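Okay, so here's just one chain, in structure tokens, the form predicted alone.
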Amino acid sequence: MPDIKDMNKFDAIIVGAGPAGTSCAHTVAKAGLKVALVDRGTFPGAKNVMGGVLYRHAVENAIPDFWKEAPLERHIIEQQYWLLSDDSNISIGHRSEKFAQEPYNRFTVLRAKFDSWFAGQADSAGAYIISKTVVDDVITENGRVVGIKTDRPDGNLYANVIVLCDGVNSLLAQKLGMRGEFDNRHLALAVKEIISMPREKIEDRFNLDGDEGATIDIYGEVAQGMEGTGFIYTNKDSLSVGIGVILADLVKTRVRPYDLLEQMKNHPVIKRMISGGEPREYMAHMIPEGGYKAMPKIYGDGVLVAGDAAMMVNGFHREGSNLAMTSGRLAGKTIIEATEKGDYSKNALSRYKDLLEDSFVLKDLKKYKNLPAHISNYSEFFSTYPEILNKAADEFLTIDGVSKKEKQRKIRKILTEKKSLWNIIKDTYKSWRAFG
């Protein structure tokens, strides 16, 4: 009689269908290996969150021209970053013909669409999808993992690598010791709200053709002095619209993040942009805003972190899909190298961090490994500049037979009777140094 570890043995188990998870078993079946990914929605992209922009680079390593034929919202012509105050708004932003053209550069997706459609591209290349299914544990074995304890009736799975795809709040990373007690200044909560609006308005309103789209970054007053950001993203016949603040900003100041995202929703710029607009969803994700200082261990004997697990967000440049994809893709490299050397112990998968260390991914990581302590530090960049910068432009623009000169005067007043001049040079320095 077989072992039941024959029977139910992979090469490699993939815990999470997001998008590290998903990219990984899609590598890794590619190669012609076992491969089970496992998730506990009741299908692949049924409870993940994002803010909603993908990148195509990331998902075009592993299927090239995938715009033609995948569940997308809108390709990216335009950026926009706002200023708020609480009645006015600085906007810079940045839009190019040379985005409305194949390939494009950034998508939108709603991810119960998206994730679906890429869980079944690695279904199409041979892994094991096994949805409704949560994992409580992992399986040691003289300090190697070898499997995963799920919660259905003799569920164990093993494998030669469990790779940890499960989100931030990665509790099987924990258990292995791969990562300490979760630090709240190293979370974001996000909440998100899907608002059904018709495409010609929103084509209309964003100036837009077709299937071209726009998103915003929002600072300022909508944190309420919070360390946070607010963004409206268009979709096809809806908008993405939410805020994202840090975890230990929200406890410490008791403030409800639904009232928070109706606040910001209220504000009477933003109000006019979502205006004959209806609620259609609401969700919640916690993000990873720690950086490179806050990641865990991510390779182990039997063992690989990706994804938001790993910490591997870019809080600046908003970017978390394209680490996600990329950490996934490499971790089922090194998944491959590994079987075909018969290796899987720490020393063979540290292979994985090698390759991440070649890649965007750290590099970026690496790049900005001071700035979430900095930011943390200094909440007048969510609060003080943005209310000065605008009260500094309200003056500007106001023509009222008040000569330029005193104007002048008035602008240097604003900017700074909260802030002294030298105050301002020390921030604008620290923040440069901050940026590695």
The other form holds:
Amino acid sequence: MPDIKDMNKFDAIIVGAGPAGTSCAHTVAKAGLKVALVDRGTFPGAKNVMGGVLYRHAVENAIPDFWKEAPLERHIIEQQYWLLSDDSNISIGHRSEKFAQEPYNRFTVLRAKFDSWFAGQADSAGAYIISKTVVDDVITENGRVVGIKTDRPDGNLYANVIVLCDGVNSLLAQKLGMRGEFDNRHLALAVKEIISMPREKIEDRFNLDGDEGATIDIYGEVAQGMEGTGFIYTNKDSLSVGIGVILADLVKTRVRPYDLLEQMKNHPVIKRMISGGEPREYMAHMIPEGGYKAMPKIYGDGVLVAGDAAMMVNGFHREGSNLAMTSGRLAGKTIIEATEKGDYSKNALSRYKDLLEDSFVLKDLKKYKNLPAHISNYSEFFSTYPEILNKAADEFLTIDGVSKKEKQRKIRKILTEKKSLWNIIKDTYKSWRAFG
Amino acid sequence: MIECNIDILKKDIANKRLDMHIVVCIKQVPDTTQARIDPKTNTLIREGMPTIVNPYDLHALEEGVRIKEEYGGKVTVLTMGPPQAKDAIREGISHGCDEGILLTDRAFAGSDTLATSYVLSEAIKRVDLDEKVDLVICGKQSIDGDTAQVGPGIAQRLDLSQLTYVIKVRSIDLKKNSMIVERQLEDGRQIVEARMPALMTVVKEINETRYSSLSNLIKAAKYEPAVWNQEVLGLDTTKIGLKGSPTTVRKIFAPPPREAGEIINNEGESSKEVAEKLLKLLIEKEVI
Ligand SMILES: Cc1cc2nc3c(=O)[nH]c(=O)nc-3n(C[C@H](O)[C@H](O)[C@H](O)COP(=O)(O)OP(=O)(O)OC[C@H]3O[C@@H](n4cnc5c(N)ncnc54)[C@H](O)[C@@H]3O)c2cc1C
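Output block for the form predicted in complex with its partner chain, input the form predicted alone:
Let us now look at the entire complex, which starts with that chain.
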């Protein structure tokens, strides 16, 4: 009888086949190490939810020229930002012809398709993809992490390093005491629908050609006074329409997430964008938005944490997948170096932190470290400001025989009715500071 | 005395093959539970639809592995399909099969049940040349075609005992090359003894599929099946692919919804009155 412990011994085990885990497994496998990528889905990505915009640079680092073969929806050439009041809208946008050409800039994806393709790349690089398997616990010996316990018969698996890429709900990091209880101010709940729509209609409506795409980020009325934002992204023959709000606000207001999305879809301005579409999938998922200050411990003896499990999301820029992929790749690099030295101690694995510090991941998270708390204190950014700005714009653009001087006075009144001028200046200054 | 014993033993071994070789045929099908219908054309959207191993075939795999565990031997899993059907073979390995063979070639594409059973039976012949096959197991039918013709087709071509809708394997006697099974019929069960080699198709109720062990999953993750294409098999090209498939699909349509039944109300009426009403209706509708 061969010793199961030996037969099933790997250089690394990665828990979770999202962008973080797959990118880690891909990196480690490419270096010729024996790595297992374990996921509970029927196939990698089966249950994954994302807006979602994928950024080129992070994927490119793993797979050059991926846009030639990966299952992408559209390459984004235009990004719009909308400030909604209850019946009007101010929009700012940017469109560039440069983004219409290879290598492109960012892409919309449907994660179920993309993740399973990406896992296929890790498979080809040599990783063992183990699906339909839940990791129940981490095995420790003398304070070191040495393996995982799965729900399979004879389900223990051992490795020199275990990487936790199990997403926002990382129970494993919690079991290891690497992070504390959840704080619902650090979590956003996002609900999303995929709405089928014929290609031609999408291209007409958003002024696109072929596989070009557009995104709209929506601030204001849609969040019903809570801290949150909505989005509309174009896929090939569907739109991703969703909204995310801070969990603590949802708990306080007792608004049901599904109703929030329904109301957003019924907003007169948004209704136009999605009319003629057929809802085909509904999903809900958490986003870790606590930022740098809310990050858990990300390395220990025989263990690393990456992606959402490590709170690596830049909520303001709606970036998550790229931080996940980059942290996964750097965790992989750390494992390769540790294997060369044969040292998997906490000290050796702290190299991961250094690599992250040198990358945009920790630089960006640090830069915005005060933003989550700041925004929590100023929920008016999501309600009062969009409303008064829309009112002011209405006034400015309505030609009704009122003299321009009188208009200016009226606009000033609208602006200061809900907020004193001094407060507006203070808010602006503090916000500027919070952006680092 | 001692010599005599050894002689008996030798004779025993010659008569009784100690190992069984089981071939399980499986098919990769679209996961219709995740099916989406194109609202415009009302057809199935196949793009991006995940594939699974035909649910009946999972029970075929399970039964193959159970028989192996009880009687000893080996299970070979066979599938015909596109190159991606390698995933189905890997699933077979994760369920405990020992070897897998993928039959794939553009020339096989578009095969109907007649052509498919030809390709599979030729492949089984070849497997049998290497290692004698005692039993072939298929699922009752596939969920995407629902024909239930491939298994019987193989049995016919290879002259195997044909055991369809098997719900229980009672016993196998390797010495006598015979097996006893229970078949699920519409009005009951039929117990049949058949000579081996045999082919059986199984219903879902035959067993509960197991949750594969982690070590089998790991073995399956990197398993590379033997790949047999037209060059390897050298089949009669008039019998495979579209050319070898006389079946054409005229039309696919959803069956008309069942009409709601009629409920006879007995409010305020005696049972006799209700019975009379019912009788009248039945006669009216020419049921009796
Ligand atoms: C609605 C929404 C919109 C978003 N939009 C964007 C966007 O536009 N751009 C962007 O960059 N980011 C976006 N994000 C964020 C992005 O989705 C995440 O940051 C990213 O997916 C994180 O990747 P990950 O690999 O860390 O985790 P995940 O993608 O969550 O993957 C975790 C994996 O671990 C598996 N798993 C968990 N626990 C276990 C266990 N115990 N055993 C086995 N497997 C387990 C899960 O099945 C899953 O596959 C969005 C998120 C949401 C919810």
